[in-house]
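One chain comes next, on its own, written out as structure tokens in the form predicted on its own.
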Amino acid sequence: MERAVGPCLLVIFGASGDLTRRKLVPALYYLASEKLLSDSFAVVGFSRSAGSDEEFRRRLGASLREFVRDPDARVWSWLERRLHYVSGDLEDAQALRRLSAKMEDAERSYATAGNVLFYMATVPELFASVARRCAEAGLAREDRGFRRFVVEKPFGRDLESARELNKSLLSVLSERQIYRIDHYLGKETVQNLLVLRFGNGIFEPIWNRRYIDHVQITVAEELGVERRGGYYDHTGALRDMVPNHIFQLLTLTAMEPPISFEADALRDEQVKALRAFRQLRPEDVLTFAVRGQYGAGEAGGRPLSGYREEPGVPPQSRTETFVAMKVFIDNWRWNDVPFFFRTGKRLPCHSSEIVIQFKRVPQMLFRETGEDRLPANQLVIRIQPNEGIALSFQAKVPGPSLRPGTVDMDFRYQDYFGHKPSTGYERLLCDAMLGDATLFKRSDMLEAGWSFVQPILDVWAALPPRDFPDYPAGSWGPAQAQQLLEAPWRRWRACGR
């Protein structure tokens, strides 16, 4: 159900950074335009950047233009009176006594009753200084209403940075004050998933080793790296996408049913799901996991340039864009059934879906029809764009003779229920704001996550890869990647159609 926020006052420590006005400020908007915030709600908006309340209020006002289309002026009026900002550094105790005398200040004048929500809008590196710096001044206690923090990923560069922060956090914070917010599963088709396999008779039944075959997860990106050259050298496919988006579709899709929709049933079922995975061993990595990185291209007729051309990423960088992998879930339902995922820049389209592929059913009745091998039934998720969920299946041709061909079934969700503009941090934002942690990351889910991709890791830094680059840019990535599927019968699902 759509639930309106009660009174709370946000706090956004990088205020002003691209993530608050290409993001935050327009979904607030929306939530808005919706009517599903409190009259007793306002933000204060905390950086480094020297500004006041007006010249705030106008940044963003002109970041809402860009990124909303013909926005609702009485909306943004509404919004922008609860605007207020504060400048300083972090480790200034000057600059956090302002903040909080502000913070008192939007209290007294909107009402929000004690509630803060604190989001970190910031560099990953100062996630632990903003918890820390909070709770020295006294702002993360709840004497009265609730204090908790947003924290945006990465969570960590590998296993053992993401147990320092999570202790970090924890050191000064409880777990159920802490949101590790991942933007995915603020998608409305991500979220679906729980409906379509538990609200249904027809699937969960066959949802199983007994009659599918494999699993495809496809995060597909069409654009390079642009701007952020110099950023994502430093992380990469893997530590970008695998362990937050990829094992978010990955365990909703393969998780057992849990007893409720609470938020601590649902992850119990993600994490169970997690440590089912089976586990790499170094010299598993090279036949599990394809690398690859995209030289110069082409798309539609427009020539590409290769990662290492693009501005900030050194000329012999050795960084992966592309990861595919294959994972076996070791448990009852899933022994024996793989799991391929693929993820990369400058891919052919900009897609993401899921691919549940049946197994095919016996030939013998149809060796007359001149068919070899029937195509397998397919039901595919699709996440993005064209949100929407198809079933393929094996109708008659018309005509004189037995001939059979694919047909399919296909839901739009733009067709059923409209078109609602979104930036996928609504739901969140609403939901940490009602104190719902359904869809956020505990710590134990992070933990276990990066424990499978740690080898991979470790792998891959001790034989950095010969043959970079190895796709060209606007293909579907290096040829290794078909190899992982194995079977003839197997073929990664050409996205975006």
Ligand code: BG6
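As the structure is a computational prediction, the values presented were derived from the model and not from experiment. Numbering follows the first chain given and starts at 1. Throughout, rigid core stands for the largest set of C-alpha atoms superposing within 1.5 Å between the two forms. First, how it differs from the form predicted together with 6-O-phosphono-beta-D-glucopyranose (BG6).
Positional change of residue 444 between these two forms stays under 2 Å at the C-alpha, relative to the superposed core. Once the rigid core is used as the reference frame, the Cα position of residue 66 differs between these two forms by 2 Å or more. Core-aligned CA deviation for residue 317 between these two forms: less than 2 Å.
Compare with the form predicted on its own: the form predicted together with 6-O-phosphono-beta-D-glucopyranose (BG6):
Shown next is a single chain and nothing more.
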């Protein structure tokens, strides 16, 4: 059943930034076009750049056309007139008063009933002070409606700063007011993992070490760092993608069945899986984790510049733009099954997928084929693009000999459900307005994720890379990433197949 949200004012901090125009406003547009927003809905954007309501609307209107194909003018006009803007610095008391006044105006004009969802789309260094300033100004008090705060990623830079941020937020807000977002959990295909695993009788019995050889997760981006060089250079691929998006995919694949889909039941299982990740000893880091940085390269005959030439990136940067890893989950189900993942910028294609590779047949009966062993069965869950699920298996190739060949059963979302464009943020924005925290992170999940990556951060910081850049833009990362897979029958699946 579709769930429409009630009256609500959305206040976006960092409203002139990339996230607002790339993801949040397109997501609001898609929600509006599905009529999932209330008539009593409005947005107040806040950021340091000067500007008026009109300029804010014009800017977002222009970028909407960049990110949404053929936007419907009626839907946009419904949303556009609800967009308002306040410029200023939160540390300035006057700016805060202006924001407060604008929020009161909006509440009166749109009957938003005192419900406010604050969205922190700012640089991460400001998360704690945004919450503090709002609380000091009385904006976090839930006298009339709800006051909730969506906190973006990265949540901290390491274990200690994540704990610190949590402490700061909890000193001015209560846990139920905090929504730590990870937009991967808003993606249909990521949620579908739960349905695939727990809505079917055939997969769960073989979802374990007896039948699975290994799991691979690829989150590949064709794009470079675009206009985010300044942010990215302080963050790097590990912090940007691993303790959040990759660990979401990994835990949903590996966790035990939850007892229900209540917020805590699901998150309890994710945390249990995270805590079972085998901790890396410092001496294992360089063998279990591979980093890389792209240099100049090309794609489709087009030259691509190297990371160090991107705007906002220092020419000697040692920040990694690629990471690949091997992880073991030390529990009954997964003992000794390696989970491999890789993610990076400027890879040959845009593709996110999870591959479950099953064990090979124990005996090779088809000797005439001349191959030593048959390729193993793979279940491929395509998160994006071409969302779907494919199972590869062996079939007899027609002809006089008993020759096996690999074929696919392929389910495509689009064939069954049509194509509904989305950003991943739609469902999460609705859930936050509805007060459903199931798909948001708890602080223990974040801490468990950071605890696992901490030794890698430490060893990498102590041993800066000497060979960066080490992969050409448009390639699959450094050669070491290929070697992680160890056995000859294990290969990273070629993307886009």
